[in-house]
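Below you'll find only one chain, the form predicted alone, shown as C-alpha cells.
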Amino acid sequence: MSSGVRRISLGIDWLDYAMLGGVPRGNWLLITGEPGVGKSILTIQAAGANVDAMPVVYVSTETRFFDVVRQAKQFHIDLSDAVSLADVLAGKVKDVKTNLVVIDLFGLAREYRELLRAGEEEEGKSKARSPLSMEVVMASIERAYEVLGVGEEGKVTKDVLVIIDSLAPMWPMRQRWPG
C-alpha cells in the first residue's frame, strides 16, 4: 500500500496501519482529547519508535524531563539516552551523544532568559517573555537542533521529529504575553 509518501511511525501498529504507515513527513499532526486519554503516552511512544531512525526533539510544557523519561519507562519505552536541553545549556552535559533532546520548559526557567537575550541582541529588541511563549519554544527548538547537529545557519539539514506536549498551557500566554 505504498503511495511514495515517506511516513513517520507513531509506534502503534494499528494506528500506523490506519494512517497508511504513519504521519506523512513534513506534515503536522495535532492530537486532541480530554485529560487522561493518553495523548502524552502516544507522543512518548512516537518519540521512542523514531529515536533510532531520526533526531527527535520532545518539548514538554507540563512535565519535567525526568518525569518524561520515568513515564516512558513505565510503558517499556526506553528514553534513557535522552538529554535535557536545560542540562546542556547549564553545562551539566558536555558531550551529547543522543538522538533525543527533551525540552522541559519549566526546567529551562533559568536558561530561557539567555536564549531570549541572544535572540534580542540579534534583532535589537527587548521584551519580557514567559517560558511558555512561542518565542521561547522556537528558540529552544532551534537550540535543540544545534545540540543534535541538524541545524545550520537557521536551516534544518535533515528530517527531525518535533513533538510538543502539550499546546494547552501556551494558549493563555498569547493574551498575557503579546509578541
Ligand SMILES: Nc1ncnc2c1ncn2[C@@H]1O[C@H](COP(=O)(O)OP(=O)(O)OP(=O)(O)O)[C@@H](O)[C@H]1O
The other form holds:
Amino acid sequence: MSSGVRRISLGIDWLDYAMLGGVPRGNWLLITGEPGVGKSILTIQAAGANVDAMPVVYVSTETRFFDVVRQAKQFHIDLSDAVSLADVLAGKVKDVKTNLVVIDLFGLAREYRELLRAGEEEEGKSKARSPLSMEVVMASIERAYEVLGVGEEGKVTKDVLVIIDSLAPMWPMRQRWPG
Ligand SMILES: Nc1ncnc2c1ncn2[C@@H]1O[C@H](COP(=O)(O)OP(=O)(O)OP(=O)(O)O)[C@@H](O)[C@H]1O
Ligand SMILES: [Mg+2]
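Can you swap the form predicted alone for the form predicted together with the named molecule?
Let us now look at the entire complex, which starts with that chain.
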C-alpha cells in the first residue's frame, strides 16, 4: 500500500490489491466495459464494502434503486437501510440515520416522462424529454451531502463515496437538450 494516500476499497480483494489498496481519495474512477461484464455489480460491492465506515451517495440512472437493493441481496450485501433523497426532500423521512443516500434518477426520469407524455398526448405533440443531466446529478449530490451532514456551503467536510451507475443515459439527453 502506498504511503499517505487514503484509499477507498472497491470491495473486491484482488482489485484493491492491484490498485494499491483501492481508489485514492479525491479521485473519480470511471469504469467502462461491454454490457453485462459486471460494472453495476462492482458498484454494489463497493457500496457494501464502505457503507458501515463512511457516507455513501448512490446515484442510479438505469435501474430503480429498489432493484439495486434486490440484486445486492443476491450477493449477500444489505443496502436496505438506504434513504431516498426524494423522500427526504419531500419530508417523508425526517431524521436520516443511515450512511446511504440514494438518488433514484431512473425512477424520477420515468415518472417525469410519463407525466410529460400524458401532457403531450393532449396537445398532439410527441417529444420525449428527461430530467437526466449532469447538472441535475451534481445538484442532487450536493443535496445528498447536506442530508448526510457532510456538506457545508458547497464544500465537503468528510470523505464520501459517490457512485453514479451509470453516466450513459446523460449523453444522448445532453445532445438533444443542451443546457
Ligand atoms: N445475482 C446474480 N448472480 C449471478 N449473476 C448475476 C446476478 N445478477 C446479475 N448477474 C449477471 O452478472 C453480469 C453482470 O451484471 P451487471 O449488471 O453488473 O453488468 P453491467 O456491466 O453493469 O452491464 P450494463 O452495461 O448492461 O449495465 C450480467 O451478466 C448479469 O446477468
Ligand atoms: Mg450496469
